[in-house]
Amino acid sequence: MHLMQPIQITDLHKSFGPVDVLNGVDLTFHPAETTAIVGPNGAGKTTLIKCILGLTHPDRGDIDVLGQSIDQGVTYRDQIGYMPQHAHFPENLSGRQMMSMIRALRAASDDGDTDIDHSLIRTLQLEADLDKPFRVLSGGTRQKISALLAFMVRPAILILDEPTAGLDPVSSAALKDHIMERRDEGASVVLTSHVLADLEELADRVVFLLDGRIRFDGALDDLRSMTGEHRLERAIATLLEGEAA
């Protein structure tokens, strides 16, 4: 487990023309803990994911990922696994040439860590189609080797969009208890999802975010006693209602 914080962010703002998309954002992601990040669309979730992963630059604020600047260079992304909401992978490649590939790169950087996480293609059932090219995969299958691809080498960030969009109950269940153990182990892990059972289930702590802002940081119990209702659904649709009063 690292001992500084994996993420933290100051005064983060972003603005795409006129409209304000991150106003001020203050947020730390700590150790052994899986923060989930909701709010309705165009409240801010994706551009937050993109700067922290360098993919967006903010107009103005602080990043720091395990202490290092995201402005010092690209190599904190050896310390994330990433797992989009939607992955593009080349259509003539296999997953197992994929996993080669960014092993070579994570060994290449001075802190790669090339310690493949083997349990979750057993897990997930994968060894069979691993040597497939991807235009013959279902979407499904495409989806687990790209949970496998954000696993492998058990970052100690995990930044996962959607994990479950498109898996089949017996994956999905078997993904989320990987996401709970890798927590366990001390990983810090961030979550979006419009499957708001799954956030219910894995977070230990909720980030909601509205037109830039965060309206509300801390546990998802605290959340629920601050809004009466116990179901994280409900919950969020009071904190939108308050807003909007």
The other form holds:
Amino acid sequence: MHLMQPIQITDLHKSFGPVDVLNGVDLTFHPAETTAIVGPNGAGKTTLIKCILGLTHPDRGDIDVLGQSIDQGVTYRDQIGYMPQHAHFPENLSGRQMMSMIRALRAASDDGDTDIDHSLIRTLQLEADLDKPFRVLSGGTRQKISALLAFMVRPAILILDEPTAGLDPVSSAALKDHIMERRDEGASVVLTSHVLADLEELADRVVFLLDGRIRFDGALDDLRSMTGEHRLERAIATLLEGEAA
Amino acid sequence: MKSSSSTLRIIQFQFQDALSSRWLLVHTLIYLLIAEGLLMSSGFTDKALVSLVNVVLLLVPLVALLFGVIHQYTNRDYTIWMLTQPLKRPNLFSGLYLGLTVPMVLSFSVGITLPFLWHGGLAAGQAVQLITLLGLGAALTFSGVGVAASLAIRFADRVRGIGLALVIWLVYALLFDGLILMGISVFGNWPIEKALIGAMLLNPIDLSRLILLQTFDAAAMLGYTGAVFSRFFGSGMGMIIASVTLLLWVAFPVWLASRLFRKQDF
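Alternative state: the form predicted in complex with the partner chain, after the form predicted on its own:
Once more the chain from above appears, this time first in line as the rest of the complex follows.
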């Protein structure tokens, strides 16, 4: 079963010019686990995610998604739901048209909304906004539709980049509940966030990146006991100070 | 899902977006007003048609370059999101490229053709001119958006991308002719006809204008160089060389943009 992990990354390297953004990253994401990738700006979090999504081509190393190398074609992305930090969709299309596009691109049947879609739309309170063009929607609503599009195909892997940024507290809580639900159903969730309270609530595991290397990889509780700090923010600060010393 | 059908699906959604957008309507109206203005004041005289050709051949590349590059910077986040879907990059590129250029070409064609028809252009026997103008407008749009796409992919900084698009337009629309004229005045006593024709092939806007003017009996109005080009482009071989060169002007930027898109780290 080792080979069939949702995501397995081996010795990943990527540099932009003289800067080594990823410098030998080995990392496995497991089913039914939420992993938070943390680290200061420029640590390589975004580049790591972009490599998994196929947006950025690594210089060296392998990425396998569900046992298949991502170099072998694009079908692996059928299994990935991605929520970007900045969601932007064509101004004159509606959320429902984007749902229809997702189904078309993933060769799913387009017979209207499934039960799962309905429950997601209800949870995120999108009923009233789904048929409006994106140009009249607020940033928060666009973000919720972006979540809907990532979750609706029930992918085995969810990659969420700052998922709660710009959401009101009610929507944010609903989204977090849904993320946990998916995790419990077996999805592998990869998460970045600057809202540390969210990470404390959601993450089973923390991967700390610094200068393109993994400096800590373990359960949130391990990080707490290792650093002697209860709050995640303090614990990360302690890690950073340790690096500097 | 088959590759070609995913390209078609992307085009379909791009069309839906374009058809309900304001820019496309404005784009159509601009050409409608230009064509209507010129035809209303002078009718189907050679003078009015040559003016129309000159305006269109300057405006189409400007719109293709500038609007093309701005459109792509505006939609960059959406493009990145699309790249995370199970789509091959060449299919996504074709879908986004055709989804932008085809509505532009159609809207331009409608804007020019309507005034042409209601002023009785077909009766006046100007159908060849109209079809040539529409074909060249399409070629310049495909070429210009190809250049714009290359710029927008290559340069993450939108100020630089938009600036370069403007510079490219200025060079081809204005500076190039100035340099040619300078060349003629300096080397006027030398046999430079072949060199001049070669230089004209390097500029898709001049090339389009020369092809078009062959459909009018207006080449005489262009003076010395006009006569040189008329002799060259009026011949069958000249027309073939000109058309093939123009096709290269479409193929190369599109090929370059597609290649950059395939290799780019987003």
